[in-house]
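Only one chain is given next, in structure tokens, and it is the form predicted alone.
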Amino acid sequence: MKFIKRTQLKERPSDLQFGKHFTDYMFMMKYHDGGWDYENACIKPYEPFVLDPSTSVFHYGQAVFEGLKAYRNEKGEVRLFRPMDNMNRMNESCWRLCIPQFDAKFVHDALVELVKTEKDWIPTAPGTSLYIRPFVIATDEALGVHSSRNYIMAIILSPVGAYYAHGFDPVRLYVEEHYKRACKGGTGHHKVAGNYAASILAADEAEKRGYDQTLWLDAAENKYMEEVGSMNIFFVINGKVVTPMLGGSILPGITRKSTIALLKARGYDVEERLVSVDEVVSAAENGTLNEIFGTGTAAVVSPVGGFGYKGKDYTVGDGKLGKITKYVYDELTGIQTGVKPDEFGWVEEII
């Protein structure tokens, strides 16, 4: 792999909003000649891509991507969380959308060194990071609606602040029951950027409602509880956690596998299975709902305080942070930063 040098670095920011600012150096590698040419695969400085206005990407939106975060602690340590899970879980999406799959132990000792050469870019104040973006584009310049023959992997690291800048507040949801994100045996399994695009207008109406983010329903019968905008959603039903089980439309996301593993290893109930809105809404209304959390790279674990259906609001618990919330939060966050003994092999220590 090659490093091609910059002469001249960014000075570093200082207010660190998420997605905002960019490092020096970025990875870049090409798929040509039918397959990756990891001999001229490079760390190089972060420029723009020139794209011609034939770009397959633009047309036909063949796209994949990953996020996930290094952590710095107050000894030093640069830490990883899970960081092959989310090459493999790239792979998996880049086989969906008929995107070349990679060699995934390259791709990650590529994204481990652009770490350690960015490595004073890591903030370390509490709740920081830096935040790492994996990413696929199509490249053939030319129209057609078939698979493309070329295309771009790049990495690129953004620091970025603590998520609960103004307190770990609970966020209110708006149950969708017009649009839909995904469903079984579309691309809903698999973090294809098309997802994203389909989620922003339904997530526009539901903060003009006064919400902070949508929770979605199943495509087939609008029924079952599936996943919010950015994150997977637990419920704690009667003590209880439970969670929509995946099926081929819901994100198989890496916090929420920790989360079930994590929250099982210390002797709670927990269960993957269909929830319907209907139970969750009686839950509710008879006092048996105690919380509802989402977990997600960007926030790791965010709680709920209440949401919306068929205009009408219900409050979750007494609305505020919940027990088992603060505690998936301090374990998970506690691990990935060091303070917290990592029993289950998660991080990856690099420095």
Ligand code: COI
Second form
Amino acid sequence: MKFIKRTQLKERPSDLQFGKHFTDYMFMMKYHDGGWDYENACIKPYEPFVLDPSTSVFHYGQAVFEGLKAYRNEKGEVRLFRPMDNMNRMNESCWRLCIPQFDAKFVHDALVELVKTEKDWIPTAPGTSLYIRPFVIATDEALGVHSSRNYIMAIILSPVGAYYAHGFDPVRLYVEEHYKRACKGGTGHHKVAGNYAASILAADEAEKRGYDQTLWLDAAENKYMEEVGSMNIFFVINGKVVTPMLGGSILPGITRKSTIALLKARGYDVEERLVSVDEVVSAAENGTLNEIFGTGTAAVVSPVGGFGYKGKDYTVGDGKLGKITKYVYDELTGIQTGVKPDEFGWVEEII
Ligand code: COI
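Form predicted alone done, so how does the form predicted in complex with this ligand look?
Whole complex next, starting from this chain.
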């Protein structure tokens, strides 16, 4: 791997707002002349791209990305959580957008090298980590709508605290009836930039109404809970954990599948099935909606204190952090940071 040294290092930030600060170095690799250029892939100073205004990603959004985290403890040990899963998912996203797939092991190893280079940037306070953002963009300079013949892959790093501005306090979700995020056969279960672009209008409107995020319903029947966009969603109804099953329009979250595996291994009943908004509303009304929580790399495990639907507000449980939500948070973050044993083999200790 080539390494280009920077002459002056950045000042470290004093706050860890999500995704606002970036480290000294980045990884970059190009695709041209029919192949990924592994030979010239490099770790180099973090800097802007210079791209022609006609560059295809600006116009047609051929772009995919991933999100994972590195955790450092007081002893200086650094761990990654299931990084090959992110590499494989990014390759699947590439396939869906006609972006050439890449050698997942090569990019994994480059990511590890980049994180090792930037290990001093990884915060150690509880709830903090180094967010890792790999992405690929199409870079043909042309306005025809077709798959590009040139791409840039990059990995950037950002020291972060909680994703939500109010930290681990329960969030409020707005169940969106009008706009749709994804449909079967579309790109909803891939991590492509366009999914997020399509979600912003509804998120803005939800925020104006006083909610933190949108809870999406399915596009075909406008009836079933799907996901939040920045996280997958779990409900605890009458003591049982249920989560919408994957069906082509929901992102197969790595934290989602880890939560399911963890809870099952610890003896909880977890159902992956259709969850209708009517079922959740009834449970809220008859007092059996114990908890709702979201899972995601950025969001980790986020308690949901209430939701709005058809102009009415519903409280989840007592509106506070629930028992199972806290359990999943403590167990997963314990495994991720090395405080708890990793019986599942999910963690890669890189330093
Ligand atoms: C992540 O959780 O890593 C994501 O990519 C979600 C993003 C919207 C912050």
